[in-house]
Amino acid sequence: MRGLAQSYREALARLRVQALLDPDSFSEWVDPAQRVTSPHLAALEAPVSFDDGVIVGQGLLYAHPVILIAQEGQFNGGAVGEVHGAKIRGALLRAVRDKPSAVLLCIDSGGVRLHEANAGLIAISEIMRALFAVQEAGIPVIALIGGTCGAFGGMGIVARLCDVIIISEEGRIGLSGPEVIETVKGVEEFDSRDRALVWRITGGKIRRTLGEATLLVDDDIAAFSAAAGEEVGARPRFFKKRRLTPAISLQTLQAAQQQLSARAELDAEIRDGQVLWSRMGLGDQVSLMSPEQFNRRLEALES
C-alpha cells in the first residue's frame, strides 16, 4: 500500500501499520482473536476492544526488522490501561531479546485511563522502565506521532523519552491536554475550543520549532514510513551516541535549568508559536512551507 497518498491522521491503527511496513510483513502478538481485553472496563460495564486499543508485532520497514507499537485513538483516547500498558511494556522486551533494528512507536493518546487511574499509571512508569532497557540494548525507539490524539499525558512522557520523534504538522505533543489545562485553569488560561491556538501551542511545527520533534513531515503515511525507513538506516549512529556520551551532571542541568529560565524572562510576551516564528525570522512563512522547506530553514538558522 506504501507510495498512496493516505492521510496518517485520519487513518484507523490497523490501516497505519499496514501502510507503514513493507508488505504483507506484519505479524501481530496478542490479536484480537485471543481476546484479551481490560477486566476494568467490564467491571464498569464500558465497551471493550478484542485488542484493548493497542497493536503490537513485528515487521520489515524497506527490509530491515522492527517491533510496531499501535495505539488505536478511536478507542477511548488511546487512553493507556493495565491490559493496553503491559501489551506496550511486553512488546518493548521483546526488542530487548529479539535485538530487532528499531521500535517503531505509534503515539496516539491522550494519557492514562480514568476507568483505571491506578494501574495505567502504573502501566505507563514500566513503560518507560521499559524503553530505558531497549535503549540500553543499543535498539533506538522511533515515535511517530500524527493521530487525532497526539501524544499527551504519560505518552507525552514517553514520546519525549523516544530517541526520535517523526511529527507531523497536525501532530500535538504535551503533558496536560487543553481540555484539562481549561478545566482546572479556566478558559481565559487556555481556550480548548481555539484549535488554532490548540496547534500553536502544541502541533508539530512549534514543536519542531523548540526541537522537541526530530522531522517534520507531511499528515502521509508514505511519508511517516519514508522518515522512519531513513531513521532505522542510520542505526550505526545511536551505537556511536551512546559510547560517546558521557553522563550528564547535576551541574550540566542546573546550567540548562538557568538558560531556559533567562529565556524565559526575555521572551516572557511570547504566548504561542507565531511569535517565536517571526523571531526566528520564519513570520507567516511558516504556514506557507513544505516539511522539507522548513526542515532547511531550521537547520540554516540552528548552524
Given for the second form:
Amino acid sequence: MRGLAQSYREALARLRVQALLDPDSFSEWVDPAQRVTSPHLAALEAPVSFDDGVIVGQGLLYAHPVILIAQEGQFNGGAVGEVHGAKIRGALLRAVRDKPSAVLLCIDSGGVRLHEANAGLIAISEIMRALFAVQEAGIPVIALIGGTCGAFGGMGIVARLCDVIIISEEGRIGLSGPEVIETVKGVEEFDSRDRALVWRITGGKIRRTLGEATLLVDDDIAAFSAAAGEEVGARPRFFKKRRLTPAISLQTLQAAQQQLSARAELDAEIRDGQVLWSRMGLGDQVSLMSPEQFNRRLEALES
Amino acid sequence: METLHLDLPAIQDASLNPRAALYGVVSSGNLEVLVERGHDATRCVFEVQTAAHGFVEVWKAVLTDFAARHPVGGLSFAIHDAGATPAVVSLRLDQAFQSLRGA
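Just the form predicted alone so far, so send over the form predicted together with its partner chain.
Now the complete complex, all chains and molecules, led by this one.
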C-alpha cells in the first residue's frame, strides 16, 4: 500500500482509508451493506448513498490502533446530514470508550447538507460536543485535509477544534466558501473563479502560515499517513510538535482572544497570502516551495 | 427516483468469494455499486435506484449485456445512480467485477 505516490486529492474516500492504514487492518462500522441511508434525501427523491457519504471504523496506523472517519467529498460535496453526522459522532464517542491512540478525521466537506437543514446543523453541534469529549479523554484528534471540497462551513469549525491539522497545499479551510462570499458580497469582494486567489486565502500554505494548520504535506496519501504516524508516536518526528488547541482554560481562551484581536488589527493591506509572505521575507518563492522546504522556513521564522 | 429490479440467468464462477463491497460514488453522472452474495448460483440480481426517469429499457440492455459477459451467477448488485451514461454504468460494473476477482 505504501509504495508509489497516490494523490490524496484525486482518491475516493474508500481508497484513502485503505491506503492510509496498515494493509487489511480496517474494519468498518455501519458498513454499506447495512444500508443506513438518508431518510431526508429519500423524501426529496434525491439519490442516496449506501454509506451516506462517510466511512467510519477502526484500524491500525503503523501498528497503532486508531479510529478513522473519512468523508466522501464527491457525494453531495461531503455535506453533513443526519445519518452522516450520527456516524461521525458515534465513532468519536466510541473513541472515548475504546481509547485508541488517536482519531483520524479525514474532512472533505462543504459543511451542512442543506437538504437536511436543521438535522444537519444539529449533527454538526453533536460532532463538536463529541470531539471535545474525545479530547477530554486525552485522545488526540488529527484532521487530514486534502480533498477537493476542503473543510468549510460547520466542518471548517470542526477542523479548527482538532488537536492537529495535516493539510496539503491543495487542501483548504474556511467558513463561508468563496462562491458563497461572492454571491453575498459581490465579485469585487472575492472572485471565486480566481483559483490562485482562492488558494492564497483558504489553501494549505496560508493556513499553515497563520498557524491554523500544523503541518503541510505533499498531495500523497502516504505523506498524510506518515505525518499522522508521527503524531501517534509511531514514527520519529520530522518537525517540531505543534498543537492547535491547548488545554482549554480561562488563560488559554484569553490568549487566543488576544491573538485574534491582534490579527483583526493587522494592516488592512494584507488581504492576500502573497502580501503576508512578502512581509515575512518569503517573497514570491512560496508557491515554488515543496512542503518540506515550506515547513522548514516557517519553523525557522517561528523559532 | 425510479427503481428497477432485474433477475437474470448467469453462470457462476465458484472461485469468487464475494465479500460485500462498494464501488464508485453517487455524484453527478456517476453511480455506486454494492456487490453482495445472492441466493441463487444460477441467477444474478440487480436492484437499481436511478435519478433519471424513463430509461428502464436502456438499463435492461446494459445489465443484460454485463450479466452475459461475466460469470456473475450467485451475485447481487445494488446500484444508486445519479444519471450515469450507459458507458459509465458498464465501466463501473466491470470495475466492480474485476475488483471482486482481484480480492
